[in-house]
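Single chain ahead, by itself, as structure tokens, in the form predicted on its own.
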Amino acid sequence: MTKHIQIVVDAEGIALISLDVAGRSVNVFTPEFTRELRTIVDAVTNRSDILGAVVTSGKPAGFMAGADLLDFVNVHDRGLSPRDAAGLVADAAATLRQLERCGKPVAAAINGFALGGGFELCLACHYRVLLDEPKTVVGLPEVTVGLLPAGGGTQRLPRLLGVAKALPLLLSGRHVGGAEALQLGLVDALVSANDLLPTARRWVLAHPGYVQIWDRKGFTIPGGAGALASHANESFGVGMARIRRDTQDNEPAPVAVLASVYEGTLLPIDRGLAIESAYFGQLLAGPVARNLMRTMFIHSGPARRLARRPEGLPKHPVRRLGVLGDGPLATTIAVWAANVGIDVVSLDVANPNVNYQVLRGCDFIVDALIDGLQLKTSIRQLAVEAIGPLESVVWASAVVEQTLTDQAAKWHQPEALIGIHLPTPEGSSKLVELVQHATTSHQTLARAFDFVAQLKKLPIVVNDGPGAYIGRLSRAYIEEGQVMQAEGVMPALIQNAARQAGFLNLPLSNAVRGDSVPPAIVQPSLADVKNRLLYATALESVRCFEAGIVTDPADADLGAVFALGYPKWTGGTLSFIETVSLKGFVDECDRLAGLYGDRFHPSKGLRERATTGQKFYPSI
């Protein structure tokens, strides 16, 4: 009895294969699904009453995603070898190859998104019909989580499109909409829902005994293979230069994609698939893929879905937002809110004629007042008098220089007070830090989550403290750069070290031009400058974690990557510590402390973790 796949053979010998993985909202590759797919493919291959097949999805959400990353994220921690890691997907890859070589025509009727392994299944079919809907996309996004396609994507896509067209898709991992997918040749037809299955079925009936094009004698890759491909220098040479520029050699996946395509396209497809498998195993067994999967997908997904929002409280989207302030931060907040359709009232509190009465009707107030606590308190009082009773109003402070506890002490309704910290005033940050103090109510926190969701930002929640969490990390990072500059380290060396480490933002905003260092100063190594920036920031993250400012390791890492711009390949500050190992991190901290100062000494708690091996993250 089938559980995840249904097969129905009609009177003309066409098998309709419907994918419907039990217990999942979307189809994903699981070991059970793969075993069942192998049984189905055996039937298509061997049953004389089956002349061809149409593969579609039984789920309205879409065709199919790839593997469940929860099955992969612990491979590095388990200590699997690259060969064993590659073996985790070997059965699925072999099944797709068997489907491709079954000797009968197979069409994919793609009734929604087909991504990763889901699109690799489509590529193993001989014909692809795509539903013409705005939300329908196809693509191979594995590189974004530190992997490469392991179901033949790096070999079939270049053989289908040519190297020059395939590589940009593989290296970016971007999702491709219907019209572009048709234009590029990723799919063969773009049709309405009513025509999806009939179009696929007509093609199958018209192509008995079909053989995949790259399995035919004399097949050549469009434009050539490897170094002989047209635009080979641009595809591989320039491609490698771009990868090194963009990743600073910190992310191995793009290089592995390039190598897999370069080497694999020079060989018959089965040998190319073996090369792809070997590179995949190396990536999956390494720490960078673990870090990217964990932070960029496994943790960011629940955060976007507001997993830490207090339960049992109704959603309460902001209808009318009041913004107080006269600087770029206030402007940024107002623009963000207006762009998502929130009615915004902005008050320039520096204007002596400001009319606070316009705040009436606001159900959420954000103050971006950057002056002292006394002025902030007096302005708030004027606003409250104008608004009237605050029973249904949330008051959010966007500035975290003073603690919320100090602010709440002067506030008649402290349970309605919360911090909303936007780390980059220019509005580039994808993350918003929600700061709660001891008496912030669940209702206030829930409504703040709802507001961040309206802004389409990623929320984390932390506890009150000077600078909260992101402020403290940012200060540690910037101050370490400034300390080095004061020591006589060349600003260019500091900035380049940060860039090469993978930091999105550089520590010296106003670095001087030229070499201002006295000739007598001996410059530190590039490695030491990198480590001082990485370790100083990670140590501050540990201090915040131990002080209870941030209580969830996922929030610590998300905040570091998405707000501060801590190197993405590390997975965040706490993931970085686990990447170099707790003992290795502590040992390097001691070395840095001996050379550069006591601020690098690890805490007692971190030393104990290193001794006991107690990681920040338990196995998922």
Second form
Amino acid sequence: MTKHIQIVVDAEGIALISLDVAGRSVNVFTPEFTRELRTIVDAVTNRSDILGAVVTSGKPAGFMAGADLLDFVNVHDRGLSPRDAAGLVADAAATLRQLERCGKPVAAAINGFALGGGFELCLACHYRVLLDEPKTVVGLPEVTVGLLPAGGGTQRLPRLLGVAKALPLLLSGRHVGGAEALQLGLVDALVSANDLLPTARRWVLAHPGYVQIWDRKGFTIPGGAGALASHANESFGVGMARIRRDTQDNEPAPVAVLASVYEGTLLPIDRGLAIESAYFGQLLAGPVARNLMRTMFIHSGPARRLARRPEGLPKHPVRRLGVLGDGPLATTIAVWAANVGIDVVSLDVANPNVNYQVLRGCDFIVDALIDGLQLKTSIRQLAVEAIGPLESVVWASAVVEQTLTDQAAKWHQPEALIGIHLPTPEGSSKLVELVQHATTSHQTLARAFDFVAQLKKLPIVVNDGPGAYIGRLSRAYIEEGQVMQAEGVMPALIQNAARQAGFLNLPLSNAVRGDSVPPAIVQPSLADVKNRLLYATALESVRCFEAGIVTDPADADLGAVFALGYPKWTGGTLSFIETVSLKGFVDECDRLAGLYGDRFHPSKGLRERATTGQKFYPSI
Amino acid sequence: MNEVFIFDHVRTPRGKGRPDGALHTIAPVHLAASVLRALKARNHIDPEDIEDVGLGVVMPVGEQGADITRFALLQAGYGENVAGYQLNRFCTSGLDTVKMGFGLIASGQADAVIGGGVESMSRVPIGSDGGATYTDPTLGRDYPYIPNGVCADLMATLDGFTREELDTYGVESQRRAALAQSSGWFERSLVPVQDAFGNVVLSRDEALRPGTTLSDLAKLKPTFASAGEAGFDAIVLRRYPHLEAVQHVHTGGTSSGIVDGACAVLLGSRAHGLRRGLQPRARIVACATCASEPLLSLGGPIPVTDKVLARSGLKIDDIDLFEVNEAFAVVPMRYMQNYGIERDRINVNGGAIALGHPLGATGAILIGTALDELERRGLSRALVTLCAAAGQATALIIERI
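Next block: the form predicted together with its partner chain, after the form predicted on its own:
What follows is the entire complex, opening with the chain shown before.
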């Protein structure tokens, strides 16, 4: 009796295999699911009353996602060897290979998204029919979380499409919609819901004893493989250069994908699958995949779904937004809000004829006034008089210059006051920092979360202090660059080191670079310049954490990556420390402090962590 | 160690390495056979004397593959009993066959050998042989291949050579080659190539652009900017992080030309010359090969020159003429700058920028070019060197008798 997969054999001998993992809204590979799949495959292989099979999903939500990343994210922390890490998916991969070689035709009736391992299952089938609906996508996104598709994806996709067409998909991990999937050859047919199963069944009935094309004698990779293929220079030579340019050698996954495809497509498929497994094991056992999975997926998902919004309060989206100020910050917020359909009133308070009456009816005011506190307070007073009773209005300050606590002291409704910081005034950031002060109410915080959700941005929430969290982090990073420049480190070396470390934004602005000092005769090593930038920023993050400015390690990491552009491969500032190891980080801080200044001295708390091994993140 | 002499040298004219080039219809085995045949005829070679024959071939695949030397020898009438091999160390290959021959004779293992090279770039284009260095991702991660043009631009950036300085060099290379050609200074070594009817298809180097001016070259686009952007610049900046950027300054006017051609050099011992009544034209003084920083790729000629000078006990001022292969203008320019050599001692009759660079043959061609010019000027010593990809280089010093 199976719990996660149903099999029904019809009068014509076609087995309908329905994937429906119990207790999950979406199908994923679990050890129990894999065991059942093997039983089912054995049945299809051995039962003489079964002539072929159609695989579909019993879930309304989609066909199947891949592995559950929660099963993978702790592999590095558990200290698994690459071989043992690869072993975690070996059964699933072997089962897919068995399915492929069962000796009978198998079609996938893909009735919803099929991603990662879910699409690899489809690739192990002999024929793919995709539901023609706008939201239905297929793809192998593993590379985006630092992994590679280990269920045969790097081997079957190039055998199906050719290396030149497969590599861009494997290296970007992008989702492909139905029409393009058909055109690329990722699926064989695109049909409406009513035709899905009949199309799959017809194909199965018409292809008794089907053998997968790459298991037939004389099979060659479409377009050729290896160093002498006509596409080799573009696929592998320029391809490698592109990867190294884009990752600066910080992310091992794209190289592993390329190597797995390059080496595996020169071999029979079973030998190729073994190559793929070895590269996968190395990735999964390493820290970068852990960092990418944890920060880019496991943490950013809940943050986007407002996991830290106070519970039990009704949704309260902004209906009419007032924006005070005329700078780029005010413009960005107004444009963001207008783009998502919020009624926006912008008020240029510098205009002597400004009419505060237009603010009437606003339930959320963003104050982007960069003036001093005195002037700001008087402007606010004018606005308040115009709006009338303030009970239902949230007052959000977008400027970092004054602390919220100082602002609240001059404000009669401090509980309705909150900070909303955009890391970059021009609005390039995906993240918004919400700053609460001692008396910000839960209602205010919840409504600020709702506003950020309307804007489709990623919120983190921090406590008040000068510069709050992002501002302090950013200053630490930029100041370290400027200190180095003042020491005579060549600006190009500073910028290149930042780029090579993986920072999205460079520490020296063009303006700062103008008044550069003459370069010192002895230049520091590239490694030292990189480490000064990485460590100075991470140390500031720790100080913010210890001071209670940022209270959740996930927020600390998300803020670093999404607001500052701290290298993605590190997973963020706190994850970086754990990547280096607490002890290794403290030792390097001591070395840097000896060479470059006291600001690198680790705090007492950090030293204690290094001694006791107490990480920022509890093990999952 | 036995003394090793150069008795003779022949080469084909270099044809444009394109479908409309004069040598495009000539298969590489026949191109190689034509120089071997001419060398045999000019020196009345008795095949029995020849211990071994090596040809440099950088794309030893397709019709240039499968040990083309052995079959060119059969085709050229050396009978059935002369052995031949192919050799590939990128651009030094032709010079390396001379080095191998030098070793055999010097060590007493041979009386006479032939070195040389052949490359039909129009028929077996660059890249035909594949290679792990271009495609294997795990190798590329640790020891990246960088297109040589990007390396040339990197070297120019590191040493501060400007586009105008490079272009000036390119114009002068054209001027010198044109003067040497019109004055007949290449004639002594040239063997016209004939087709199946016996008609001459090419009798003089074809790729020159006489009259090239600075303003002509200024119009050309940097050849390697797009490869740089594709990712190779980012890779070299990982090793040279103090550079703002790679300046892409080389163009078609300051890079070696793609051509077809072949050459052969007859080496022998003193006894061989006496026995066959051949007059030695020069002695090989010393040779050396080295490898250096692989990412710069073209940086080998300087360390290998230091090495060969040390080995020979000579100083840079003891050398009368230099042939430093013009793979890219920056290579000889950097060489001159490093040793303080005046422009009138180096590549005096132009070089690969004007005449072309048939990859496997060039090394051996340059020996003949240097020797002919030493004789014409009544000078004594020349040093020949070429860079080979991934930081390698070979150098060889000859001295007239």
